[in-house]
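To begin, one chain is listed below as C-alpha cells, in the form predicted alone.
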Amino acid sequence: MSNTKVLPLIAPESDAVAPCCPPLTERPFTAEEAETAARMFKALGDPVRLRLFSAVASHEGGEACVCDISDVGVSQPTVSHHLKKLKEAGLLTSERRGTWVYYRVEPSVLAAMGRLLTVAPAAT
C-alpha cells in the first residue's frame, strides 16, 4: 500500500505576457511590440535576474523552487524582487504550494525568444 498522492495539474497563469514580436530582420516592430520586447530585455538586463532566469530555464523538470535557486549573491528579498520582475515581464510564471513558489519558464516563451533574434532568410 501506498502513501502517495496525485495532485491535479493546476494551469498556468494567464497574465503572462508572452513576447510576440516578429525576428528582427523582418519588419519594424509596432509600438506594442516594441514595448514587449523592450520589458522583456529590460528584465533580463540586470545580471542576478538573467542567472535566476537561466537557473529556472536550466533547472531539472522545467520548473524551480526558489529554495533551490536563491543563492545568487543577494539576499532573500532582492531574490524575490527579481524574480517579481521577471513575471511581470512575462518570462516567469510561478505556483505556490505550501510554503514554496515554484518557477517556471514556458516553452513558448524561449521559443518566442529564439524568434525574435532569428535572422530571417534574405528574398531571392
The other form holds:
Number of protein chains: 2
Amino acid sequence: MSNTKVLPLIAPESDAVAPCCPPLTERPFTAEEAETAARMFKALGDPVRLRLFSAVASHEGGEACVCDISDVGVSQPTVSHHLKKLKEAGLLTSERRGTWVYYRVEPSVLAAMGRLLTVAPAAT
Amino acid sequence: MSNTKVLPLIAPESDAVAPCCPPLTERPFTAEEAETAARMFKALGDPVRLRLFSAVASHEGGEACVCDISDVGVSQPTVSHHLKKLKEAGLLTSERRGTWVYYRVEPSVLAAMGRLLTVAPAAT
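In place of the form predicted alone, output the structure of the form predicted in complex with a further copy of the same chain.
Now the full complex is given, and it begins with the chain already shown.
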C-alpha cells in the first residue's frame, strides 16, 4: 500500500549497496521487499554454494579466485558457475586480474542480510 | 576430515537449539555445516515464505495462526503449506490451541542465522 520505491539491495560492482528491508521481526514484508531478500537467501540455500561463499569470505585478504578453491569436491567449472550465481545475487563482487577472476564478499550486503535476522525483544 | 559431530541446529519444539556454524567469514564451512545452514537459508529463499515468516515474526505476541495471516495473496492451504515448511526447517515452532495451530518464531535459530552473517573485520 506504500508508494515508496524499493531500494535496490543488489547493485553488483557498486560500493553503495542500500539495505532493502527492515528486520524480519519488525513488520510484515511487502511483496517487493520479500522478492529482494528471498533472492539473497536463496543464493545461500545450496550447500555447495554456501561452502564456496565461506571459502571466499574467509580467504586471506577477503578475496579468492577459482584457483584458490579446490577442496569443495566439485569441478572447477562448477565452482565458477556457483561463484557467478553468488555474484548475480549481489553477494560477491568480481574483478579480473590477468588469467583469473577474483571474487570478494560484499560486506554491506552481508551486513544487510544479518540485519534482517535481528531478533526483536520478545513481545509478551 | 573432522570427527566432531555436527550439532543439530534444527530441533523442532525444543528450547535448546545449538548454533551449528561459525560466521561465514571465519573459515571455510565443512560439508556438514553447509548442509545444515543451507537448509535454513533455503527455507527463507522463497518470497511468499519470507512474507509469511515476517508476518508471524512481527505479529502481536510473536505468534500467529493461519487465521491471522490472510493478506499475502495466497490461499489458506498454501499458507499452511509454507508455514509447515518453515517449521520443518526449524525456523518456526507450532502449538495447537483449539481449532487453530499457532506458529512462533524460534528466536535462537534466528540469532544463529544472524551470527552466520556476522562480518569479520576486513583483512588487508
